[in-house]
Every structure is written in C-alpha cells, then in structure tokens.
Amino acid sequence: MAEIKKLAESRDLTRIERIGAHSHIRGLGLDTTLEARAASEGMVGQLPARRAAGLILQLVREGRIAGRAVLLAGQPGTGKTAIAMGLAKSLGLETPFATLSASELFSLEFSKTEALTQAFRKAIGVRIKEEAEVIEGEVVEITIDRPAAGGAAAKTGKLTLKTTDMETVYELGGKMIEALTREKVQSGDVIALDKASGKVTKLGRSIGRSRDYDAVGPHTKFVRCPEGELQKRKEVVHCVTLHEIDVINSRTQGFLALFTGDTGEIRAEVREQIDTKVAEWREEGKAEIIPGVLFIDEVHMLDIECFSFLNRALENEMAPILVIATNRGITTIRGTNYRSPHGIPADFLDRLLIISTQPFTEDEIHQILGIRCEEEDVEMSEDAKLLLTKIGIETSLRYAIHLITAAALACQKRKGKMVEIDDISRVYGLFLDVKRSTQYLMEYQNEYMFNEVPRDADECETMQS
C-alpha cells in the first residue's frame, strides 16, 4: 500500500484585520507645533480643520476645561469622521474615546437620556492607584502533595522562589495551587503573586534558562531575575471609565455584566456614591480624573429632547469634551416644526466650537486614492490612478475608493498584476454613481412602480443634482 503523505499548512492566524473605510487614519498628522503636515498619518488636506482639531487634542490632554463642544460641519465626503479617528489615535488607548451614532438612540431598550449620561460615562477615565504587597522571584521548584489515587484533589504544596539576593519557600493552598496551574507555571518562570488577592500574573521565563532550549516559541519573553527582597510594596494602577464603575455597582453580577451585556437603567442614587466616591479618592490621591472625548455622528438625528438635555449635561464638571458632526445645511430640528442650521438648536449652537471642512482638491482625491491602494494592496498604474481622480471630482471621493478593490478584481480576472485603465473603464460601467442613477431613474421612472413624476423642469433638475 502506497504511503500517504499529508501536507501540513501553517498560517499565523495571531493578527486578523480588516480594512475599513479610516483603517488608514494612524493620527491628526501635526508636528511638535500642532501645525497640520500637507500629508502624513493617513490625513490629506483639511489644513485649518486638522490645526482646529489640534487645539482640541490640546484642550483634552490638559483635562482642565470641561464640557466644551465642538462641531465638526462640512460636505459628505469632506473627512468630518477621519478628523475624529485621527483625534481618537492621537489621544492614544489610555484617553477614553466613546463614539455613538444619533440614530442608536432611538433604538435601545432604555431611555434617550439615559442612553446619553452612559455615553458621557464611558467618555471619563479613573486612574485608580493602589499599593499592594507583591512577592516577585525566579520559581526554583513547585512541591504539591498529590493525594492517593482516587482521592481529592491537592490541598497543600511548597513553592520555592528565589531573586539574585535571598531564597524563600512559601506554603501553598488549594487556590494559590489553582492559579499557579492555571498560569501553567513551572520551574525558571518568573513570577508577581499578590498576597492580598493570591493573584499570580507571569512575567516571562529567566534570561537565566534562556539556554536550555535550542528553539522556543514566538511568544516567549525572557526578563531577569528579580533583584532585592522577595516582598515588596508596589503601586498598581488600574484604568477604568465611570460607565464601567456604575454597572459593576448596579449589578448583581458585578464586573461580568459588563461582559453580557447587561447594563440597563442605572438609577442616579448609584452614580451620585460613585460620585461621591472618586471624589474622595482624589483628595486622597487614590485616583486621577482623565476627562475623554465623546464623539456623536450624524447629530442631526437628535431630537429636541436630546438638545435639552446635552444643554444640561456639558455644564457638569465631569463632562467630556464633547465632538459632533453633521453633513446638513439648513434643515428641521427633530420633534419641532422649525428650521435651524444644521438641524441644531440656536441654543445650543451658540454653546459650539465650529470646525468648517471644505471639498477636497484635485491633487488632495490624487494623494487619498494612492493611500487608499497601499492600505488594500492594490497595485495601480499611475494613468488609472489619474482616470480615478477624475472620476473622484466628477463623482464622489467615496465612489471612487470604492472602486479600487473592484477594479483590483477586476484585474485579477484578467490575470493582471497592475490595475489599468481598462479595469478601471469595466468596472466604471458596471458600478453607477449617483448622478447616472438618477438620470436613469428620470429617463424610465414611468416603468417604475409609485413613481412621482415632477411638475416642471426646475424639480427635474433638483432630483438630478
């Protein structure tokens, strides 16, 4: 019988990504004087709404100033999202950035106001600082008694650490033996154990044992032996934002609610302790406020309601700085009968800084669309990137990134290596941009069903532009 042979394939399945529509965005791309670079991090153009939106990274790393608002106001397509991304990666992970769409409001189980003070909790971050007693040390050896076949499981063990100083062996119980089973740590790791919690958390393996393995794994760190006592005292710091302190307060289940999802209505006595709280821990130099953003799209969907109560909200000192953005001229505010800029409040417009984007140029759509190819590797010719720029300015900068990844498959179909004009021709007629589908509907809108035709030229005009 013949041998059979099986091919084994590997594939790093560590990191998965998936490109999105500002996956390119890496920053606000300022130098050290917040003035905006032409191109860098990912952003083109929009030079004196970058520099805006600098001042405004400013005013969040400083955290002294709170409920201010900023509205972010231009064309569809004019990169009012990007410049909250680029602030977003700017502000880095520890910054809390809270995003939210207008229209989520009006589809949750809970209240809109209450839907809006979690959205503000979320934007405000506790730094909470604590000392806690550590043991940290290289693990000599593990001795658990195992007891005879059939009966419990282990109680008791020795743990044998040691640093580049002193020795030590500690006795172990059943749920320090859990936690060290559960680590799967072993002989020349090196190890923090809480005494408080009985918490262990792995450091890597001894710089010391780095030589007894000809090949190790990708994911192996080798630190060294600790240096000193065996116990010492740390300062552990813990980020959490206030939305994830009042559920685990609110709820039975504590911290895991935050995991099922759970969080519901929390009732304003919870919040007005948590309050209270912190502010007793910053007196006491426990914890350190660090004030966030909150950013909400396509605000115009807010009704009259939701205007009120933002009027009420950014007067709070724990207010973030709040970032909206809008693609609407003048419109109706929702719930009212009345037209205002942006389908804003007066009011509550007089309470905004106005950030203005404009369409982008030429050579801006020329520079975005070669972006955009290197972050969905697509190889194109400089003659079919000119074609899509034109495209860009007769249609939309959205068409034409979309375009990209079907002209690539295009290409693909053809067995191509370079995306060219004809790919970019081909897939130009098989996908319709605005503009041609309105002209098409015009043309044939008596075949279509509940069609509405215009009284007179003027309406015709308005539904094709």
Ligand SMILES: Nc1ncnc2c1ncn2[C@@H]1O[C@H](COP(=O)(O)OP(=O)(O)OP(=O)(O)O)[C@@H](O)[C@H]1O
Given for the second form:
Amino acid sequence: MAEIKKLAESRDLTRIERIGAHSHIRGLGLDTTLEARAASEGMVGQLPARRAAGLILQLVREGRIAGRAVLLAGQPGTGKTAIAMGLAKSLGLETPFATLSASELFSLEFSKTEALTQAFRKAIGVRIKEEAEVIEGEVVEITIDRPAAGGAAAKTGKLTLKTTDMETVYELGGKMIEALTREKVQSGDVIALDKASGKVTKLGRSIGRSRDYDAVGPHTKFVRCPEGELQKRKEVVHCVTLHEIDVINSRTQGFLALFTGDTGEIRAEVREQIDTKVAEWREEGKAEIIPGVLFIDEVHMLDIECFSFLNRALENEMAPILVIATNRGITTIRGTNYRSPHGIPADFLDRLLIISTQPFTEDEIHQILGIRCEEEDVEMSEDAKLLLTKIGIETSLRYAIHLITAAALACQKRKGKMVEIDDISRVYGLFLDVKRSTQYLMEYQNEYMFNEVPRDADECETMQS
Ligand SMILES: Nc1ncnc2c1ncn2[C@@H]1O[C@H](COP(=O)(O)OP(=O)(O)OP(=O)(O)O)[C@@H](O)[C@H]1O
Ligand SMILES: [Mg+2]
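What's the form predicted in complex with the ligand like, now that we've got the form predicted alone?
Entire complex below, previous chain first.
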C-alpha cells in the first residue's frame, strides 16, 4: 500500500517584526497541568485569570463544546488584551483566532450583523484532507537543455531522482524548470513534486551529501534519502477558515478579495451552500471542523442589536469560543437608555463566564518593566528600574512602559550606555501622565477652547479602584 504521511510544510518567510504593546507575550505561561507559572512566556502575575484562560484553552483544544463565551473584566491596564494575546499564541497555528474591533462594525460598507457573521466564520477552521500524487526523492542530477544561440529560455530538461531503492529520469517541461529554478534546487537536495499542481517543495539536503559542501547555511535541514517507490500517495492537509471558503465562493468578489479585505456582503445562500458542502465533507471524513476563538476587545462599544445577534449566534452548533474584554463598570448599554454592568445586557451577561483581572503589585510591575526592557533592547540600571516601577505605581503601567523607549533615546542622546535615573526623570518631566495633564488642565482650563468641566463623574465610567 502506498505510504500516507503529511507533507512537510515549508515556511521560510522572513518576518519583519515591530515591537508592539504585546510583543513580549509568547503564551499564557502555564505548566503541563495548566497551572500558571509566576513568570513565564512574557507573562507575569495575574495567576487566577491566566489559570482560567488555560481552562478555556483546554476547551478550545478539545473542540467539543461550541458557543461558550468568556468575559475578561478589569481595570484599564491590568492585562486583559495581553491574556487574549497569550491565549492566541498558545493555540497553535492550526486553530483560528480572529479578532474584531468595534470600529469595523460601524463602517458603512456592510451591516453590523454581516461584520459579526464574518468574524464568527473567521474563527471556525476547516481542515481539509486531500490525497495527492507526489514524487519524492533525492536529486541526482538536473540537466537543462541549452537553448539555441539567441533563443528564448530553456524549455526542456531532465531530472534524475532516486530513493534508496530506485532511480528514474523524468522529462521536464518549462513550468517545472521554472519551479525548480525558483526553489534553487540542486543535486543532493531532497524534494517533493506535486504532480497535479507542479509545486516543488524542498524537504532538505540529503544526509549522504552533507560533506560535499562547506557552504551550507545555518538553516539547512538534513534529511534522509527517501526509501521505496519514488511516486507516493500522500495526504495533504489544508487549513482554511469558513470565511475564506465564503469569499472564494462568493462569485461577485472572487478570491482576490481575501487579500484586499474588500469582501462586501456575502449572500446567505452562498453560506448555506458552503455549510451543506462542509457537512458532507465531514460525513465523508474528508474534512474536520476546528472551532477557534473570536476575540472582541472593548466590547462595551457594541450596541444592543449586536448583543442580540451574539445571543443567537452562540447557540449555533458551529460557533467558536467567544472571548470579550472590557474595562467599563456600570454604564449605559449602547443604543438604549438602560444601564447595566460593563454596558452588557443582563441576558447576555448571564451566558458569560467572567474572568476578572486585578491591578498589578509593585513587584509584578517591576518584573513586567524588566521584560519590556529586554524586548525593546534597552539596558537599564537597577536604580532606574526601581524609579520607573515607582512611577508605574503612581501613574499607570502603560505610562511606565512608554517611558522605556523615551528614556533610551535620552540616554542615546547623551551617548550613555545604560539608562540611568537621570534619563528617567528627564523624560518624566518631558511627557505628562494623565494625572498631571488633568491637573494642568484644571489649573489652566480657562485658557483653552470649549472648556467645560464634566457635569458629573458619569462621563468617566471606566472601572477604578
Ligand atoms: N501579566 C502580564 N505580564 C506581562 N505583561 C503584561 C501583563 N499584563 C499586561 N501586560 C502588558 O501591560 C500593558 C497593558 O496591558 P493590556 O493592554 O493588556 O491592558 P488591558 O487590560 O487590555 O487594558 P485596557 O482595559 O485599557 O484595554 C501591555 O503592554 C501588556 O502587554
Ligand atoms: Mg485592552
């Protein structure tokens, strides 16, 4: 019987990473029993919330339960978004994690319900298994026929491939030559050719040839020369989301819309057809559903219509796990005159598991600042870190994190090697935090335009300790 195994994936994209607010978060920092470690994977403290998020992770991994919703609630800057990002990183590449920001819902392009439906479908993955005929072997020789003088590029050639048991010569067409040249295939490489699509995948260099070249890069992977037949049937797995299938099949837009994001409204019939098709594939064992996570941050921005939609959508059998976050206390539900905890209607609140985040302790802030310094490649003296921690407690963790880069620049300016207390106090003087800025406004508000002191404290409804 033909050997069936999963094609090795080839990913060698060079990633250009910028340092973002959460780039130091690499996971939830849990141990194998899902207990939160004090500091791990960039995460510090917030143990009960991380442990709870770990249980949600387990729910998602098992994939059996649909339509659970979790609310992350807590004061600003206590790491709600960070926990959601950690969850996303821990899920792995195959499980979809979709994020939605409220502003997308209120764009004029399409209705709120359409935007929410798209978000839901972005969070459901479909794992499609396909059998493909591939040729896999070690390249013995590639010869490309020289074109006649002044002629066009070579159109024909020969490729000799071998396994430990056999050797065959294949005739090459122009398309295949192009693919081989693009992948820079040379003798000694172990490659896989997809017969139907003409796709060439380099699996690595043959161990047998490892001594031939000194000039192999550090990323070169050495593999054994394949055994048995050259031609194999392999199981190829594609992971797509329901949304991607929708877009590819909605005839008005075509698949290019996936890249431009300009998908427009997708008709309900298209979605129904796709759901039926996917259900068929599931029955035939060709496809598996992977329910993922949909994360809606700043959920108080949703209005009453969106909440009703969510109520209903969560009851669908194909619903993902919904994670939402907010820092609001008791406030008005958007689109109504009613007030409710977190600005979320009571019937929807009742469907939620609530995880609460707590303000960080001094020690935790100190550790987070240390991690951020490392992430931003800033060397800081211990005294400066202690001062920054104090500032973090007095003002906010976010403000302290922002000062790191600014202080590093101040240090660079004076050609220093390490950020010292003076650099911190210098930037502390240059950039105001919210408290000092408000104080300044209170003192000088008469000199500003449209000065109006808020009528009551209602206008600032974020949760405060
Ligand atoms: N447990 C943690 N460990 C390490 N860094 C953290 C942790 N929690 C938060 N951070 C970092 O602190 C900063 C503020 O956290 P975050 O943005 O997650 O707060 P938030 O609760 O989402 O606040 P808001 O309610 O204002 O949206 C971010 O840069 C975040 O990466
Ligand atoms: Mg947030």
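A quick note: this is a predicted structure, and the numbers were derived from the prediction, not measured. We call the rigid core the largest set of C-alpha positions that still match within 1.5 Å between the two forms. Numbering follows the first chain given and starts at 1.
After superposition on the rigid core, the Cα atom of residue 170 is displaced by 2 Å or more between the two forms.
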